[in-house]
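Take a look at this single chain, the form predicted on its own, given in structure tokens.
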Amino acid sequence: MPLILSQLDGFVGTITMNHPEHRNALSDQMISEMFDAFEDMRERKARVIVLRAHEGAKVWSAGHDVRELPMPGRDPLGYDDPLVRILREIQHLPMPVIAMIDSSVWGGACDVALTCDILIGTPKAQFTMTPAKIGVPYNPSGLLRFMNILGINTAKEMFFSAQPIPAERAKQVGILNHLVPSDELEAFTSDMAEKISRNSPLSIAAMKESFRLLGNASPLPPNMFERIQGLRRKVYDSQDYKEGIQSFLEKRPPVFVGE
């Protein structure tokens, strides 16, 4: 069974995460199929893409597949990690990507959603950043993305507490562009996508790339980046990182000791 379903209606593409048995966890296989689907949409000249979960999903996506995280000693979110690569792919696509969300979003899937250009959700949508629950040091590009969208204090709360941000607050802090009733979500999203598809694809592609470049206009100095990487390395080399993954696999609460 394919983990990703895709279709193109006119100029509007739809990419559906379709792995309910694992809550649409972003495994290497799912991400590989997502890459293929995005490339197919490029080749078929889609002008806008809707990224969604399968119908009736209780979880939009559970984020990075923890079973595939490396053991201590390796960066769990390095430049070539599949999750990090799919985030870059969404950023570099010439067409806008709309995230259509009617359920919970966890961990790295929050980053996928926030990397999309427009987010439309229902009262059932909620967003939980979980790296602190499993001892993962999140990467600088992801932290910057959350800081830019939510502001630094809200981003800190989201990462430090690992508690869900409900739909109403997600709209207030700028995660969601629109909050609509569940029974109106598909029609509302379809209408938004159709309106975008009728506009100039060249103009939109140029503006999307300009937004990306302008958002990266203040790069970190090399010594600061090295400092951040050193902080992260201390975490993914630690016993707490090993304990976080092991406790997840054993389905028990982690016992972190700070070492």
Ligand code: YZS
Given for the second form:
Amino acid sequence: MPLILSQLDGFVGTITMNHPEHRNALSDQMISEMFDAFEDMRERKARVIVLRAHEGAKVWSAGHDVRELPMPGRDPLGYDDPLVRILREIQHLPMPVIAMIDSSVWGGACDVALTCDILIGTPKAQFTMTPAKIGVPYNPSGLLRFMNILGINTAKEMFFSAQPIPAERAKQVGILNHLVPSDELEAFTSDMAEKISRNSPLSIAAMKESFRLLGNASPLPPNMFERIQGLRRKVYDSQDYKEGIQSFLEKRPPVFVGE
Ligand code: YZS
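Having displayed the form predicted on its own, please output the structure of the form predicted in complex with the named molecule.
Now the full complex is given, and it begins with the chain already shown.
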């Protein structure tokens, strides 16, 4: 059964994550199908895409498939990691992507949602950043994205505490563009998508790419980047990183020892 469903109605595309058994965890397979769906929408000239979970989903997405995280010694969020690739895909698509969220969002799925251009949620939406819980050193582009959207203090709280940000607060801190009742979510999102699809796709594509370039315009001197990579390598080479994954697979709380 496909893990991703997609359909195009006029100029409005809908891409649905459809793996309830694994809470829409972003496995290599799901990301590969999502990538193909985005590219198909691009070829068929969709003007806006809604990214959503299947009907009645308990979880929008449980984030990176923990079973597929590499064992110590390899960057778990390297440039070519499927999760990092799909984030780039969403940023480079010419049309806006609207994240429609009616349940909980975890780890790398928060990054997917925040990489979308517009987020519309309900009171059931909540966002939890989990690297510290698993012992993962999140990557610079991800940290920068959260800093730019949330501000550095809220981003630090999210990453350090690994606690959920509920919908009301998510709206306050700028994660959600709109917070609407669950029974209005689809109509509200569809109306927003329709309005966007009636505007100039060329103008929107140019502005979306300009936002991306301007948003990433903080030049990082090579030595600063190398320092960050050195810090991250110490973490993903650590025993704690291995313990974080092992504890998830054994369904028990992690015991971190700081090395
Ligand atoms: O044991 P089975 O085969 O039944 O499968 C279980 C879970 O193992 C599976 N599953 C996952 N598999 C791989 N990766 C995941 N992230 C993942 N999440 C869930 O789905 C089946 C049902 O899981 P349950 O726990 O029984 O479902 P439920 O009781 O409804 O709880 C749902 C949540 C989402 C609350 C729970 O599954 C959970 O806490 N999942 C882990 C969420 C998480 O920590 N995700 C972050 C993964 N890490 C990242 O995205 C980045 C690397 S980072 O950490 O850096 O942000």
